[in-house]
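The chain below stands alone and is given in structure tokens; this is the form predicted on its own.
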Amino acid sequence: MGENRAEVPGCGGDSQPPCPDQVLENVLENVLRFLTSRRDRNAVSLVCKSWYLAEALTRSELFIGNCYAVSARRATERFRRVNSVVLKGKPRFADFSLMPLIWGAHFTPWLTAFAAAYPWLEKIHLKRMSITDDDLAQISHSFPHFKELTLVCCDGFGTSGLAILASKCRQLRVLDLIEDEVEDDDVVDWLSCFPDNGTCLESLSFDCVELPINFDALERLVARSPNLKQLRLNQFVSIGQLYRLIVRAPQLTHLGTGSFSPPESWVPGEQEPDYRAAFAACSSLVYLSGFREIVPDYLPAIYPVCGNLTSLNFSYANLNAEELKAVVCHCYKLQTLWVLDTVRDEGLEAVATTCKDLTELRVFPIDAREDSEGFVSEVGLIAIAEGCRKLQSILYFCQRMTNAAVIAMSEKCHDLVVFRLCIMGRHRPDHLTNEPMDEGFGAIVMNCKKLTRLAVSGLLTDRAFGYIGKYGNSVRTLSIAFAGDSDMALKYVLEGCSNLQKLEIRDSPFGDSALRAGLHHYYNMRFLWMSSCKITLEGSREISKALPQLVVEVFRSGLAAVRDEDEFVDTLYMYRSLEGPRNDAPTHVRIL
């Protein structure tokens, strides 16, 4: 009895029990490994010291939404076991060009700690950063494994950078460039450089490359590429070799499809490819965006697909309402639309009838120009209100607009997470009635529960700033342009909109004591943006004081440096850092 009781764990025998410690550790990270929200993982990360730990230790994907809140080495030292990274460097409005050219977010400082931290690492995913044709090479010795690279809006690298990247990286399965700035000094033929005895690719985006490409090179690759199922082609490829490239690759299920136009050799009357066949005989795509420089004759060739269509971009396709309407009569199974206004609200009316399903609707503007025509309206919007009833998303660019219609959307489309109204012109009011537009957009944030993004823009008093400061507790980014009366407006917003996470401001009324009202709050939020508003000089010299854990930049949109006689700000950028100020800064940003 007791020879057999000393050989029970726990009961006296040389074998000892875990530690009760240890065994919730392991089950713990067991755990963790099936958690993939980032939201989620944060908040096991700060309930004690040991989830701290664990979280960290099974974290795999590592996403940094500002390149300068935290420093490479404090990231590498808490997330050991990282093999995926997602990096975000400028704000958006850099997109706008509504910063200095030279600012920073500069990828080299990362991709040295990376390698020195994660030589297993495979996957890399930047945005608007700036990546040089060093680092490329860096990426492609440093990482044995590498397999994936995304780039969007990012600049400072070329082709030959590129070439380094497809002849080193043997299981490269996605190069992804998307609307970057590829600069054309020493262009190399880059896509002759990937391996001649196959390759890993399953995705390949260069539409935004403004170079011309070898095509045979190209041709050549995706016929070795058999697991290829996205290919997003630039402007200089025609339909005809895109039908080459489409015959030689039927399994892709996302495709860009260039110019869309033939080449500039083409004689009319020539006999052409069976486009439409080739089209048809891809029956796996749900994917179609390019159509850069397109002529509509050919718009039939896709018909065969719109069927199994879920997303359409014609952005770049100067297209009329007829012809849109003849391609979205196919489109039943249709969740996202990108449109030029060309498509007037006729064309928007033909999707509302068709494409019950859309969950996400942009309108560009063909010109952006605030004194420009524009071609849709109010009459659209409802159009998508009454139609799209599991509408998500809208981006909308107009001149003119109405409370109606927005409140009709707010009213219609009850899961709307993100809506951007655009009018382009200045303090435009209701253009039937003549009023502010502040009843549509309080009736936005009453209305829609989920909405987690909104861009306001028209005539909008401080009421409407009442409105969402009130009802708008779910918004965590808020964009504003020309809008407001005074002060208040943006006090209502910082005081009442707890979630806030990203404000962005242009163009507005607001000055210092606005600004103050934030200080109980900008602790909590990723970032604030001020252009061309009333913040001063010594105004943001009393946030940076206040709140030593805020980086305070402040910059002019050129190169000329801010002054001390200076009063105003002409940009204000603020964010919080782990780190402090950054030691990168040009001499043309002042931080303070």
Second form
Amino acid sequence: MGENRAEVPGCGGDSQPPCPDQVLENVLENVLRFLTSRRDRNAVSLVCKSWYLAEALTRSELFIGNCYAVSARRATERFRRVNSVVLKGKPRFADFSLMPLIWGAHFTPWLTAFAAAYPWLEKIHLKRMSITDDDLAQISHSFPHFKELTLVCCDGFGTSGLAILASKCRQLRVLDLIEDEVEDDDVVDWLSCFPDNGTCLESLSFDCVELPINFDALERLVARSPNLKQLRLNQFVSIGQLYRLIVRAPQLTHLGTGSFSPPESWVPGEQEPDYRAAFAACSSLVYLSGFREIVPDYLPAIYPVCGNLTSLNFSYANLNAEELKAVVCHCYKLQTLWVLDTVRDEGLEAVATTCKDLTELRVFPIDAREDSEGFVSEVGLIAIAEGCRKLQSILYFCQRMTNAAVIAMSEKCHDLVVFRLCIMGRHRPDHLTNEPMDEGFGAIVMNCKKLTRLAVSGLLTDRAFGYIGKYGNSVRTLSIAFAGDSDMALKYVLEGCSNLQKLEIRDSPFGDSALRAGLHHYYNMRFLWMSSCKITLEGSREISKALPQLVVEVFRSGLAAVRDEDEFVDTLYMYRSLEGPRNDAPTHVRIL
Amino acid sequence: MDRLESYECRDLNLKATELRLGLLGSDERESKSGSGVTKSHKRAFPETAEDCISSTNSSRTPDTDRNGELQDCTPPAKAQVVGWPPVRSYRKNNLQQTRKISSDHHHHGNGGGMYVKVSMDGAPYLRKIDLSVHRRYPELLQALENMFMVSIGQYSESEGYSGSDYAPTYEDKDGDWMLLGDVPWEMFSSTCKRMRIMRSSEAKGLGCQ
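For comparison with the form predicted on its own, would you give the structure of this protein in the form predicted in complex with the partner chain?
After this comes the whole thing, all chains and molecules, with the earlier chain placed first.
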């Protein structure tokens, strides 16, 4: 610690006793080391100058929620002893093709700064950023102690970068690639590149690397990775190959199976390994996912571990109610469950019966189209509400819903922190009463005092937003689509939700007057996204002039930049920043 | 061959249908490729379809489709709205094969998506595009142009794609690389394995096989 401290006059030298100020600083730093929550740390840094300095010296994890809110230089100058960084780039709506492909969020400039400032860096966690193979090579060269790389929804890299990372980062413990777009032009056998004499690997996730792998290399890798606890495979690993892996690694706690089916070449009737016994040997398994291309006949193999499972992800497995029931009836410790709606209301009823500790449920649609059939409804939601009282987080895609069901959930699940309901057909009312879904969502904000994240859907009038504005004081993230009647709706939200940080809106009739209603609050937010609303270029300019530390980006679909003569703006994306307009914006993104 | 007749139904003459919506360089292209317009034997879209084309600068209601997607007024199914329902393309793409029957049959198709990879020469990344949301070539071409921020030019049977530096190609299930538009849409969408937006110079020898 001492080497980074500025010289304090009159207090140098080992022979003299430390002066009181220095003692206090020592104590402070030693205490602050234990503070991990960044919100607490932010509060600490505001107390006074010396606390600010002490906090800056002791912060070891740097979290940047918007890579354009602050520059790498500013961050590295303030925080000198960081060994772990979390960086987030594009806003979430980029996941739904609402953003131009070329937009920004490049990791390279950050990496350059980190390489200079934090040669001892151990962990990098990126979300929605572009990272290249060269960046991966740079990481390998710049950080001799590098241990953990987690990339979520990133793009720009391929297997050649992974190969360099695998071969050069000898202390690598975690390599988690989650829902990334991995380039596949150049297929390199990266799994063979890990050190021959053994690895420190604890977690390896590559399900999004949609390329065939060298299975023998993987098998040898698992065999020489004694600390491996988490392994998430891609769909090019068949169930027979999975068997070979798990018998070598019964210590696994988290397993993402590959394709839960035999390979093409398999002949029915051929002798098969004892999958059940292999799973039974994995007595520490608490998390299961994968199950791509599932052949449900193989599901009984996992029954021996179900009693220990806390997390189960069947969201890529087309299972019906019976098949799900047969599994979840053993899963009494389950806390997190992701499924497809193919399990139907009946499947969810089974979950509600057994999984009393459930805290997170996600139900995804097998047919993600607006006019698809939809296999779950208010019946499933009510069952979950009644059976899973400890529910904290829910994401539910459906085509039919009622206010009564949503109200029921609000009344029974007091611990709800995240409520995301997606009625896929736009503007759909309560299908029994034909009323708007206002009362349901109103009840959620009224009754769920811990709610911080809300996504609304269905037919919604301004009234719903009146409720959200009035009762949604704790809401930090709000997603609105195809909702509301007028500017009043957005005004209610901007004037009422004092803790709002992330607001993403699409296809709703909100215009400039509503936008103005948030001027008092935009500096407190991470971002505002509005696409296909009624925002004009003039209105956007007004905001930009009124709030100089807000970066206001406008873009439109198609190739061209927004022109001065355009009246309306397709997309408005604005965020606070200490740096002013970024210099890496492509020509079709206009910064006002 | 009845190709001439069957192609009458496919209009790849984007300019005449004004699908461009004032994109960069469109004026330039008009003067260059004037003769190419009349040469085409393809007919323009009927009046009704043009009325349905959404314009980004008119006042809109929440129901208007985004991104210049051609709204076909005649078929009963709704044109899909971009990015709705909000399911990540990674997930949509992986729903195509969520179940196998223990015989050799693959159970396809209820994922609601037919994603194929698209690469572009010179661009540092791949993308995936959902063929099932498009019903004909102009829509797909528009989507490709939007996706890669490039103009693709006009198709003509004899000359391929003229008026731009790029030509869209695809690999069919036999491994052959074809020019987009050479075969009827249905054949294309069922045999296309991946696409590549090639530089025009390289695309010269392709197609019309």
